[in-house]
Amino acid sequence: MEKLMILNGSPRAPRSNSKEYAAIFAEACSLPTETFAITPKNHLELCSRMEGFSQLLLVFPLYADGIPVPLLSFLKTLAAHPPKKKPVISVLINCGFIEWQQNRLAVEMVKLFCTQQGYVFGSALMIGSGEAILKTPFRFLAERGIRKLAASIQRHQYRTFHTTMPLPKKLFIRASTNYWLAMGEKNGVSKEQMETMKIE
């Protein structure tokens, strides 16, 4: 019987976006699933899980243009500690931009990692505006976007999909930044100290 593990790749995994993304996931699959968050101690552990698993779903955000570093050290792990049945491996990966091309890059380094260490890739999701659609009326598309991910996942007819709001790009950026702003005066910072190069 096929099963399915989800892995949150998230450095805010425990209240991060992709934690609601998996968990939309798994009530859209049919497989039976398992999630688990990826932390600096468990990588031994989630290796050894793995076992049990014909497909595995990976995901996370975009972090600068590519893997966040959670995961790349846990695929660090896999690649020194592999099942002796590898699963096949598929994404669903937001970003906080409008463009969901965004995310092609980061796919294409879990592709990469699949040919070097011989995994068979599954299906990818790529979701924009990742950060912001799950609280608008456009949730839905992303919801559509997972529904067809866990479909061709149980099909095993693997597919590359993705979506996001569809709103001008400039709209989005005053939005966004209007949001930013308010998030800066919640917690004391102000636009000029957001827009400064220094780091103390």
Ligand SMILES: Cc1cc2nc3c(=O)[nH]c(=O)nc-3n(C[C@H](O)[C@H](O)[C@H](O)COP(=O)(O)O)c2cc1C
The other form holds:
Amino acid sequence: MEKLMILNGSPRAPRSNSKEYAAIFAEACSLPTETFAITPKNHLELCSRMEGFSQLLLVFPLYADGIPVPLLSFLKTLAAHPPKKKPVISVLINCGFIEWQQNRLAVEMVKLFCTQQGYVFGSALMIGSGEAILKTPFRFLAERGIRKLAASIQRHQYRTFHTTMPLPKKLFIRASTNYWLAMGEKNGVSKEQMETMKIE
Ligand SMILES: Cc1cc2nc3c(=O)[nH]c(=O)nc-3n(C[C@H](O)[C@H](O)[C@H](O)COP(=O)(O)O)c2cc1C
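Same protein, different form: I have the form predicted on its own, so give me the form predicted together with this ligand.
In what comes next, the whole complex appears, and the chain from above leads the way.
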């Protein structure tokens, strides 16, 4: 019986968009699934738990045009401690910008890991406007993409999918700027502070 392991690679896993995407996937997938968040301390435990799973889905956000650090360091541990039977690895990645294409590089990074470490790469879903889409009337587009991703993994007909909000870029930028300014104000951070390179 096939089983699918979902790993959340977001640095803010407990309250992440990835957590919500993973939950939608688990609901849409007919295979038994188990979801885990990657933490700095559970890498070895996750590697050994992976033994029982034929499929692995990495759910993570795009960070600085690449894979976020929690996932990157987990992949390093996985390279050193692979399971005896390697699962097929698929990805569900979301990014903040409206262009789903921004995610391509991170997908290539996971594909490179698979090639170098002897894993089969399965399917990919790239979501643009991933910070926002679930809170808008376009949520159905993300859910539809996730259903397609789940079906392709279940049927072993691996494919790459993408989705985003069908909005003009100018409108998206205006709406997202207002969103982040309001978020900054709520957290006591000004526009000027957000525009500096200091992130802490
Ligand atoms: C430090 C940092 C770097 C980010 N880098 C990018 C990026 O390069 N491109 C992009 O489109 N979104 C970027 N984002 C936006 C996230 O991908 C987006 O907010 C995502 O929904 C976060 O998902 P999560 O809640 O699962 O962590 C970045 C966010 C943060 C906090």
